[in-house]
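For reference, the chain that follows is the form predicted alone, supplied as structure tokens.
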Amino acid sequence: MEELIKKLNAVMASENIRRNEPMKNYTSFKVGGPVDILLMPQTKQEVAEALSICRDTDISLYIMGNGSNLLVQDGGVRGIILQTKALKHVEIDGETLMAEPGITLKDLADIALEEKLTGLEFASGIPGTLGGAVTMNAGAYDGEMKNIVASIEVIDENGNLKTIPVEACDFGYRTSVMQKYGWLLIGINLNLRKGDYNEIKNKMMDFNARRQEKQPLEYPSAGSTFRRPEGYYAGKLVQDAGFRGYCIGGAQVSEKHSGFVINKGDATAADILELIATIQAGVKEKFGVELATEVIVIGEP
């Protein structure tokens, strides 16, 4: 481990290499034990060099953005987490927006608004980064990332830089090619359209007002906890199974929207996982429906 840290110090500032770092400080759930090594590269070059160093070891590696869809268990993570949150550069060429994965969807939507570019309004209130949204093919209000992505740039499992056209991204419901391979996303090209500033702004304000009204944004969570089962709505299944407001420890099914499991302030990852499992069992028993999670779980109990 000391030799690995020495190599990483040669390509990154030491303050961006954290050891035994509590992951509760880096996830929207605000829970999680420590990771052995947290890397926070500040440029594409640092990302590429750090990735190459880490892949030359047999130590496990996980790549994350800003942790808005991530649940780290209480025992923490043995290995390395590489965070791409610092990669936020954006360039605009006509109706094409080229961005790095660490920029938040809110900030990117604001940039598109200022450039009078339409197509990204649906994402303006989705928590998380562009990279996470593309990886999960995030969507809301009849919009999905697959509808505006032109291509992505990745570092593949062999360290090669590749450009992947949208046709090869394998976008589906909350899935993409990024979930199938050990690639690192470093750039996204979006196809937007010229529009009217006020129309774009009003649409963003409308979507965000709806979120404020319907979602428990005042509590730590990872957004929608469950994927939508075919033919159903996850939140309605959870509510109809009697789980609205249901608590285990500091974890609760939101009273505002039953599709959200929230941290009331003192939850552990174990509380959240037990609540999720209880909901899944209850919904399966009552409706015969398997609820899969949108939330990604890593680490040790």
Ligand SMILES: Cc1cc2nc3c(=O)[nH]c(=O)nc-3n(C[C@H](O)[C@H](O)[C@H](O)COP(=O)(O)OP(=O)(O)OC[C@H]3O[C@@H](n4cnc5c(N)ncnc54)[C@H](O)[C@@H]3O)c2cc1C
The other form holds:
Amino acid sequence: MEELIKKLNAVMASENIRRNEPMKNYTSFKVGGPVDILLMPQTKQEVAEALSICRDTDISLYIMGNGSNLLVQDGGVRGIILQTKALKHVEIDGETLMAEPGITLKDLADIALEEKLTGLEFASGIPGTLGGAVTMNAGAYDGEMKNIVASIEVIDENGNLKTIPVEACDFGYRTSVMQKYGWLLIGINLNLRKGDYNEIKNKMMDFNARRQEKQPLEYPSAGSTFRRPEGYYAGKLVQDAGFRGYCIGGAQVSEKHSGFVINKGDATAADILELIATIQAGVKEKFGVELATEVIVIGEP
Ligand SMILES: Cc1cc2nc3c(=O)[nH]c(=O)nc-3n(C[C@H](O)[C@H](O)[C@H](O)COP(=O)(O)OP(=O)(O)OC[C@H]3O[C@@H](n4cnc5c(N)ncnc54)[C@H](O)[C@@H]3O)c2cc1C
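Same protein, different condition: the form predicted alone was shown, now please give the form predicted together with the named molecule.
What follows is the entire complex, opening with the chain shown before.
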């Protein structure tokens, strides 16, 4: 580990190499124990160099954006987490937007609005980075990332920079090619269309008002806890199984939206996981439906 830190210090500033860093400070659920090493590279070059150094060891490596779809367990993460949040550069060429993975969807949607580009409105209220959104094929209302991605640039498992056209991104419901390999997403090209400033703005405001009204945004969470099972709505199944408002420790099924497990303030990851397991068992027993989590669980108990 000391040898690794020494090599990393040669390619990035020491304040961006954090040891035993509590992951509850880096996830929207606000839970999670410490990661051995958290890397926060500031440039593409730092990302590429740090990645190459890490991959030369047998220490496990996980890549993250804004942590808004992650549940980190209380025992934390053994190994390295590399966060791509600092890479935020954006360039615009006509209707094409080329962006680094760390820009938030909100900031990107605001840039698109100023450029009178339409297509990203659906994403403006999703609290993740572009990199996380492409990996998850995030979607809401009338849109999904797969509809606007033209191509992505990745650093592959051998350290090579590759451009992957949208046809090879293998986008599905909250899935993409990114989940299959240990690639790092370093750039994204989006195809938007020229539109009307006020129409774009009104659409964004409408979607965000609907979120405010329907979702428990006042509490930490990772968004929809469960994937939508075919033919059902996860939130309705959870509610109809009697779990609305149900608590385990500091974790609760939101009273406002049963599809969200929230952290009422002092939840542990163990509380959240126990609540998720209880809901899954209850829904299976009552309706025979298996609820799979959309939230990604990492780390150790
Ligand atoms: C209140 C709330 C509302 C939400 N609403 C929605 C919604 O409407 N629709 C929706 O789809 N989701 C929603 N989410 C979930 C979440 O915001 C999205 O999945 C988001 O796209 C995740 O982005 P992130 O940067 O936080 O990724 P993270 O949670 O950090 O990571 C998610 C995945 O992406 C991978 N990843 C991230 N960056 C990179 C990279 N550069 N290279 C390779 N892999 C990478 C990670 O390894 C992980 O597998 C919501 C979450 C919250 C808290």
